[in-house]
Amino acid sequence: MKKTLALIFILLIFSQLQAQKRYEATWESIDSRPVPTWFEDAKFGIFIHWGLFSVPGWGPTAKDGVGIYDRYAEWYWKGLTDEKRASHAAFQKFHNATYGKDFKYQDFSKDFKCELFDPSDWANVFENAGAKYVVLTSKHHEGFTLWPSKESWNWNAVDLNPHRDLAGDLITAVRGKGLRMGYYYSLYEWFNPVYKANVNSYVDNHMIPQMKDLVTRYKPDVLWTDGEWDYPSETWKSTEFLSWLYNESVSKNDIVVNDRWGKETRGKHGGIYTTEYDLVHDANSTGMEMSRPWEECRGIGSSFGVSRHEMLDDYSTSEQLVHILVDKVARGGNLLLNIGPNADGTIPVIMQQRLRDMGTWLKVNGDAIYGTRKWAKSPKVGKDTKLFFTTKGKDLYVITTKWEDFPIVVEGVNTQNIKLLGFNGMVKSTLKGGKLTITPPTLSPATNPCSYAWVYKIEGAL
């Protein structure tokens, strides 16, 4: 009895010491903080790019011959003014023909009315999509905030149109559905005069107070920074802010941050590592097999902000999006899939349709996605891979993105306790020498459990 009490006491002391661990303002200390488990369990999130750029809602597309970064409609203001950008001429031509060369970007604020924005409708879309978390642009590089930030006086969604706390209204609705939510935040601002004149003053008196207000006001689950590339993290005082975030803030226990904290930090420092349209920044990665928990972000189309210039062929199909999700999760990552709402506050119907299709697939196969981890024995994933693997506890999931009638062979398992998710019939198999051969069942339109990808669950395989 005394030994038991002593052990309990030691465990309590250890737990308290762990809970009281303080993170210093060094990358060595900051990087030692584990990524909260909820993030690796969630697997699928919704990114939202929404702001004044949603009013023109325009960017070049692949048919204009520009690369992916130059198709971003949310870079409209920069596209108009930066002659070095490959897309400058296209943005300028569209703007002058549509609005006139004397029409200033700031004038778009009068049409950012969000008159049809219903956060409960959005939350329903996200829930039905099977997403587990949401990340909203609280402030993009244009500097316009979607909450009443005093650091952005008369350049926010409450002082100007739509005269509404968009960030606050949405987080309330999203959390009402039991989903996690956080915010994207741009460290830099293209045309902020203080930023351009004195970056140290900008960091001390604008950026850090603004981020602290965002965290304290809404207690977000994610702080997704961007726009870090102009300066090293020392200039942004990133480790000082993160030590406050992890030690003092209201979100210190559950908040997830990314790796965009300075021009030297992607794939090296911070929280999760990030990729964007499969562009990898982790020098220690093999393909997208990262050394830390990671997340791929991308649009359903080729822009994050809504682009009225995009055609159907610019959008990923529902099948492609399910395959992207499967690919990222099987590699140990998450998918943060972006939508670009219109300036009136509606989500384009094609985006809603894609999300609903993903949700329909996840209702059948979510067991192979949520809460899973990469299988250590998984064959290396390549561009032609059709067979993916995830694990949860002692169970192994075999995900095929192309239905085949011929047998599927899985090596390294010693059980035949197998089923096809969503299918009520039996699945035949043979087991010999640690090699499981699965014979796909014969399906009809009435018995086919889903579209796009199919999952075999092997219980007790690990």
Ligand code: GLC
Given for the second form:
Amino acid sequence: MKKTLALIFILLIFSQLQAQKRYEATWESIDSRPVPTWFEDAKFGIFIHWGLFSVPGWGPTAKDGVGIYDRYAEWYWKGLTDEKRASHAAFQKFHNATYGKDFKYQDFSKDFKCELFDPSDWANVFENAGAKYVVLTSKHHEGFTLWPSKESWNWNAVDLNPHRDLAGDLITAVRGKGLRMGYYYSLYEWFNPVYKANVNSYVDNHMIPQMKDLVTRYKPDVLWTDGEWDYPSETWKSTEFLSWLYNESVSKNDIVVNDRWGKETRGKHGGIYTTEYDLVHDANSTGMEMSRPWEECRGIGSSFGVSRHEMLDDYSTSEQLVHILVDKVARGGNLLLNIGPNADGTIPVIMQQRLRDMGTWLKVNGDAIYGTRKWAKSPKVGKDTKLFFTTKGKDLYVITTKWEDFPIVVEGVNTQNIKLLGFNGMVKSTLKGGKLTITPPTLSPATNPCSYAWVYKIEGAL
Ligand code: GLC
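Return one more block: the form predicted together with this ligand, after the form predicted alone shown previously.
Up next: the whole complex, starting with the chain shown before.
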């Protein structure tokens, strides 16, 4: 009892000190802020790329022979105009044939009607997916904002179609479900004349005021920046902004940011580290064992913005997605899985279906995912790994992504208190000198708790 009281006292003092800590506008100081623990506990989030690019909703696909980054449909405007991009010819061909060569990108705004957008439907989809947070593009590289930003006068979703605060309506619905929510925000804007003429003026009069407005208006839990690669963080005044965010802003306690704050910062500075379709930036990492909390983002298909050009085979299967989640979590990361809604405000049913399958799996096995940490003694995870480990408190979770009838051996464990999540029967095992051998039970279609991956929970193993 005395010990507990002392511990509570120490924790209280510690949290007071943390609360009072002021962050200076230097990377050393900014990097010293711990990532709020809610993030590492959440594990699974939904990324949403939505904007004017959703109107043409098109990008080249694998069969056009371009690499992954050239398939992004949200790059439509750039692909159309930048002759240096590998996807340029494909975008131009599609655009000219479909809309005519005189049709301007800006005119897509007429068809960004979002007439079927029901934020509570979306929130239900996310909740049923088992996601714990949501990140929406408040502004992608096209510069069009999904909130009434006065800096983006006449280039936002309230001044133009759909005449609605999409960012605000969604955050209200998502929070209503008890999920966290934040925003993606592109630092640069491809075609903003102020950005092109005078980056300093753009940063001072457009970018920083926009980010402050976004934070102050909606109190987001995540600010997910991107489009940082043109300039070093000094030009973007990133550390000044972050010191405001951490010291002054309404989101200062819970906000999570990423590492995209200047051309030199990925995998080095900021909050969480980000990977994208497994592209790794952590200089200290080998095979995604990051030195900070991190998050992999990717689409269900090979684009972030919806691509109507994608066929079924361009989409990951539910099994692949569950395996990706398990792989990231066992390595200590999060998965931010992207959906690209349509311009009419609906979520493509194939994406809904994938998310539902993940939710069904998580309902049975979420105990092995949420709130867990990677196991320090885990054998190295590689491309062919089929046995993954996570931990929570004293419990160890053994996740197998392929059902095997033969015994599973776990080293470094001294208890036999095992169950198969979602299964009521006994699980047989033997224990010899820290080596636990689990005999998988015989399952029938009626007793099989789930598809894609199965979890043995070993209570008190650690
Ligand atoms: C990128 C892209 C992009 C996408 C993203 C997500 O760097 O430019 O379109 O929004 O990052 O990670």
